[in-house]
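What follows is one chain in structure tokens, specifically the form predicted alone.
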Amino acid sequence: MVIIGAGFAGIGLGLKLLERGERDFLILDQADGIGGPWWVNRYPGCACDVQSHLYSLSFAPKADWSRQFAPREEIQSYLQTIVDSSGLRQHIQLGTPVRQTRWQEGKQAWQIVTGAGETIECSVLVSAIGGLSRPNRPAIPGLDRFAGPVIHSQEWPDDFDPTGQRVAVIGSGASAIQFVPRIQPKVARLDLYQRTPQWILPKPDRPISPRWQTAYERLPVLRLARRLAIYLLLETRLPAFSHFPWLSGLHRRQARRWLERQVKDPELRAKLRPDYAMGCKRVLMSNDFYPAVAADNCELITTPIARLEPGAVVDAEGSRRAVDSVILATGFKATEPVPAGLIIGRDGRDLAEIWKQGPMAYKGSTVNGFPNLFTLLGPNTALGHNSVLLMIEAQIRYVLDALDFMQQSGTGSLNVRLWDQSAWNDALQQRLARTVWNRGGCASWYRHPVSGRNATLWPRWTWRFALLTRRFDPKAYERKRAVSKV
């Protein structure tokens, strides 16, 4: 096995194979340290908007988190202290970019050609890279012709300081609100562009004591206990989205007090309020995103930016703002994950083209045409509403099973039908048509910008999804006996 991406899903699945006695099989990432998106996201204020409890895995607790809500050089640190001392490390081959992957019939087998022009052959390749893994440049003119930094906020180098510069930020989404506030202070002007306002909640972080660490780790059952509190917490808020809006009333108001609170100008505040259902978009959480836009030295533009010149930006009423630096806030391209010609399937089908309209998978698991191939975090396994690794940990389960099955009854390879592929995700889509992400009014990640589907989120209970994934179905699946391999 060949697994690509040494995030949460890759390293999840290596303890598992590790546990199982499997030793047959490498971890690739093009990064240079472990972590997936907890490695190269190195913005200020990076942290999780998941609690710290349920932000781990359940298979590799830890009791010692420091805040409610970890910041990335925290978790990271799990993640790099887990592959230590598992015994991981030696399965794992960083700074090493996949340049493609094929299917090879005869072999049944996936060839793999690395950045170096290595190759490499395994009988089941498994995809981790995520939805959040390919920064989503915005197409405005003159960007690539601007003089100074533009930096995406994935790309943050370690030695640019903003400090005493005019900066303008574009974007004002989930990594906004967090690096937003830590730079406003240091720069001489911040420039904020944003095309929709958020829903911003208080987010109700705080250390955790020493006293409350020692007692988690002596009683794992109150670790437990916690990480079950938060669970029920965050899986009760799926009704407002899924079905009944109006129960987010409460969370509405508090949001709405919270914008009233900390922004005294009126004029300032029409612009943040939005006009949509809470949740379309990710409802966001920040102490602090508030007063650094109502700082004297920021302003919040919301007129279309037209283009960029070498030193400014042009918004579209033609008002030219003079700029040091260019920071994108300006998220993913999460409904297009696989570049073109990463994937190549059977008869040589490339994975990025058959997603054209939207990623389409099985269980957000498999895909018809690509034999042995599964991918966790796959297509509609995000969520709105809890914690994503309880999708991953559900997910490694069914891979796990569907190699046991391999091996049990001797299969060379596996291929889901198209049939079941089509049927679970009309099924989906049905149920995601009713939802607020569908129907809230607003334009968001969540779905495809060109066929409108969305193709992100899981519209039902965590738990049911881990019911639904807790087997491998071998009905759903063409099989064809192994070849003999000398």
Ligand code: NAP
The other form holds:
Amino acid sequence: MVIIGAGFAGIGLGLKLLERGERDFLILDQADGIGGPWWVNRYPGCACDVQSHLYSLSFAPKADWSRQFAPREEIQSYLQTIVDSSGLRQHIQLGTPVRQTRWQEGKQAWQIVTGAGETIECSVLVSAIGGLSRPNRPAIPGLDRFAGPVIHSQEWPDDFDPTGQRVAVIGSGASAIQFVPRIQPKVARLDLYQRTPQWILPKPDRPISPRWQTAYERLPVLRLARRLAIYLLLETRLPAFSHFPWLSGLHRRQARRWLERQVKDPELRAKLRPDYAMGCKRVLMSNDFYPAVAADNCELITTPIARLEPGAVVDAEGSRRAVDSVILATGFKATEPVPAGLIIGRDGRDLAEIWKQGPMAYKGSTVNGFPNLFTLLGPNTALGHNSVLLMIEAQIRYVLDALDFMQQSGTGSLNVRLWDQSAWNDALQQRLARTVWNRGGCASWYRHPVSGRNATLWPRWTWRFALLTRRFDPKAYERKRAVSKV
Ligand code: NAP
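Could you switch over to the form predicted together with the ligand, since the one displayed so far is the form predicted alone?
Starting with the chain above, the whole complex follows.
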């Protein structure tokens, strides 16, 4: 097996393979370190917005999380520690971009070509690249001619210091609200270009005392109780975020009060007030974003950007604001997670082409025409209400069960039937059509920008997904017997 991606999904699957005594697998990652997004995203203030005791693998627990919501460095170090202590490191090849993978029908195998030209063959390929790894660069005229640094939040150079600079930040989503408060006190001027305001709640973040950390260490049942409590708290948000927006009335009022308390200027407040249903976009949490935007050296600009000049941003009303650097907090190509030419299936079909109108898979995990390919955090497995690691763990169980089936039945290749894949997606889309994510009056990365299909979110309880993927279901697959390998 070859797994692409050394983030939570790749590492989680690797650990489970080791646990089963499997040794014949490799995890490839183009980055130079472990952690996927938690390695790559290095902007100041990067942290998780799901409580750490739930945002960790159930089979690799950590008792001594330092805060309710861990910072990036601690999450990366958690992943590094479990990789080092389990012996998984020897199965991971870092600094290895995958240039192409191609299914070979005759051999019932995937051929992988790396950036260095190395060729690897495997019977099972797992894409663990997730949906938030390809930066979305806006098509703003003049962006490529800007004279200073243009930095996407995901590619923040370790040595980038905006102290004393005039900085333009484009985008005001989950990443921006984390780094804007960190850079605002340092910069000479911050121009924040906001297209759509966000629903922002206070972040109930606080340190976890050493006493509690010891208690969680000594009494695992306490840690489990904490994990369960967080799980239930987040899971019960589903009805409000899916079908019954009136249920989020309390949270809406809390968000409005938060804005009123933190921003005194009525004009600025009006610009920051969202006019779409809460939950339609990912609900954000921050204690310091509004104060940073309200600071004297920050200007919130809601007029669309017309173009960039080598030293300035010009908006649609013709205002020209000189800046030294531009930070793109414009998110990811979540509905185009796979680049063209990366995954080539049966009959030379390119997965990126097949997913042109938005990704689609069976149970988020397998795609017709791509035998023996599994997609961890694949289509419609992201969550708007709970920890995505719950989905990853369910998918890992599904993959392992599929492997067992293949080994026990002498199956060489599995190809999900188109009928089952379509039936799964039709049911999903019917359910999604009635949700806040589709009908809440906003545009978000959950939906394909052209087709409008929601290709990212799982709209039901997380335990329902776990139940539906608990066992591999061979009836949904065309199977071929293994070819004998001499
Ligand atoms: P995002 O939430 O999608 O925000 C992108 C921002 O850029 C939005 O404000 C968007 O405006 C704006 N934008 C996009 N294209 C633009 C254009 N052409 N012109 C002007 N503005 C443009 O992206 P993100 O902040 O990187 O976060 C993406 C996801 O990553 C999150 O939802 C979350 O799941 C994950 N994330 C998680 C954490 C965490 O705490 N764990 C932190 C960061 C990210 P519109 O709203 O109008 O589209």
